[in-house]
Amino acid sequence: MNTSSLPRIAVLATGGTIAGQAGDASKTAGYKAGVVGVDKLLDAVPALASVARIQAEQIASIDSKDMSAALWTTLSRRIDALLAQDDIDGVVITHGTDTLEETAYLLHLTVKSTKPVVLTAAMRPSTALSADGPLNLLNAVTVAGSASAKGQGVLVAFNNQIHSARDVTKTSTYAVDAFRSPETGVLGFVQDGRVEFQRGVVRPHTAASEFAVVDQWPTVEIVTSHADASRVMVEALVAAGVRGIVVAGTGNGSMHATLTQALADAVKQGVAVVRASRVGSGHVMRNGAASDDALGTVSAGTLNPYKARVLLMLALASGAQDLQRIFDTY
């Protein structure tokens, strides 16, 4: 086979569920994540050879609950100069499930080129009875390597189908389908080989985004508004030194009035405070006069706390003033 016109795909792997190991092939759980190395994950699918030259790179060995702002800033460095590179077509990040949406947000606004960038990932460890790390590896290397996903932003390739890194969210503790596109759906899909994608990225992102990571982060934390909430989360963050707090609102980005108070009392402080909502779906409104102008808070709009933590260190990063407009346009 002439693999010379075979698009070449940098993976860079960072552990996760999709490199971890059990004792047990019939547990799906209770397995170290992490473990197998990028060698072993690109042995354990042959069909890679017919779809890309690859080229791996072991970036961290982590399960992805202990993902970092540093590793943020290594990764996407790292993403950049590969994509700077004429012999990369594309790259594919390895990683955990459990803050794939937050890593993918953030490489989704600070990589600076137009080639693909797919993450992908598995619900299940590689040594489990039908592993979904093997199917999902291929189709990720698939769609970097495809002209069509070219200018679409960071990409999540899961369980057959493409999601945009803004709108993904793991949404099942144990499905093999735990990602979903709540509020707009899915990108497209690939299947055998097959890549369609069935709308665009309206946002602006990668290229055309006005942020890049950083040495050193400012400290972001997330509360949540919930039945009896007390002032003590906040007021210990502020005396902290945090410099911004996402708050999970219920319903559309509400606030106990206890926890309200507190917040506006942090923001007098110089503490950014954006709403978001705990509920999973739907966009949080700016109250204007009602809330947010009295305030001096911020809507989310449609990102959960996650996400909304995300865009903020990035946004007080930059020294960016008008922080509901970068809400409103990322």
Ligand code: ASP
The other form holds:
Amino acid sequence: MNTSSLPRIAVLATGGTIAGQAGDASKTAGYKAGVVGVDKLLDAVPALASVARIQAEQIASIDSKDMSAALWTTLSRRIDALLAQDDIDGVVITHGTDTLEETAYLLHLTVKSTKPVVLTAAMRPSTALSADGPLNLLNAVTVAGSASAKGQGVLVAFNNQIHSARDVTKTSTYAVDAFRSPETGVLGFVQDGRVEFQRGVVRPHTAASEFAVVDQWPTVEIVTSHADASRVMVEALVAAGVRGIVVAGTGNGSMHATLTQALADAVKQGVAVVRASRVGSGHVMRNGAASDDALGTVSAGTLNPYKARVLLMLALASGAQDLQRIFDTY
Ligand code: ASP
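Starting from the form predicted alone, produce the coordinates for the form predicted together with this ligand.
Next comes the full complex, this chain leading.
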């Protein structure tokens, strides 16, 4: 086989269950994430050799529940550097599933290239019977090497599906079909070497985004509204000097009256407050469940609280004032 015509893909490993190890192959819950090195992950998938020419880097070895904004900065800059090279056609990132949607959305808004960037992961550790990581990795490399993935922003290849980084979210604690794009559905599929997109990505991203990673990130925290909510969390956050608060509101982004008052006071003290929903699907309307005009708050639209936090961090880091425009645009 003439391999010189195959796409050249950089695989950046960060850890996660895809690199997880258990003491026994029957274990799918009791294991340690992020311990198996990228070379071993690649060795487990001989079929990769007929899909792409691969170069690998171990960027981190963490459980993605411990992902940091500093690592986002490192990752985003490394991806940009690699994609600026003529001899790299795409990037695949192996990641834990827990915060994959946050990293994916961050990269979707900061990477400045139209070349494919694809995240993948696994729900079962690499040592498990029926581990899902090897096929997910093969599929992610296949998507990254596909001409049809160019210009689609950052993608997530998981369980034969292709999702947009903007819309995808983890929806199951243990199922291997853990990811969904609740409001929009999948972008397409990847199966047995075939990559097929059924729709495109409408909102701006990557090279068309106005955002960039920074060395010092503004502090943005998430507060949940629930029965019997109090002012305690918001007052503590304001006292700690946070720049922004995302509210995981009830239903359509509504908030307990006590919390609403605390947040209105936070806005008066210069804290940016964004209303999202804890429900898991649907959108939050500006001036819908609460008067954003009167409170000085912003509605998150279809972004879940975790993604709204990513966008608010980027917006505050960029110095933007028109936060509602940003949430309406991205
Ligand atoms: N805790 C793991 C992680 O996010 C879970 C996984 O990868 O599925 O790294």
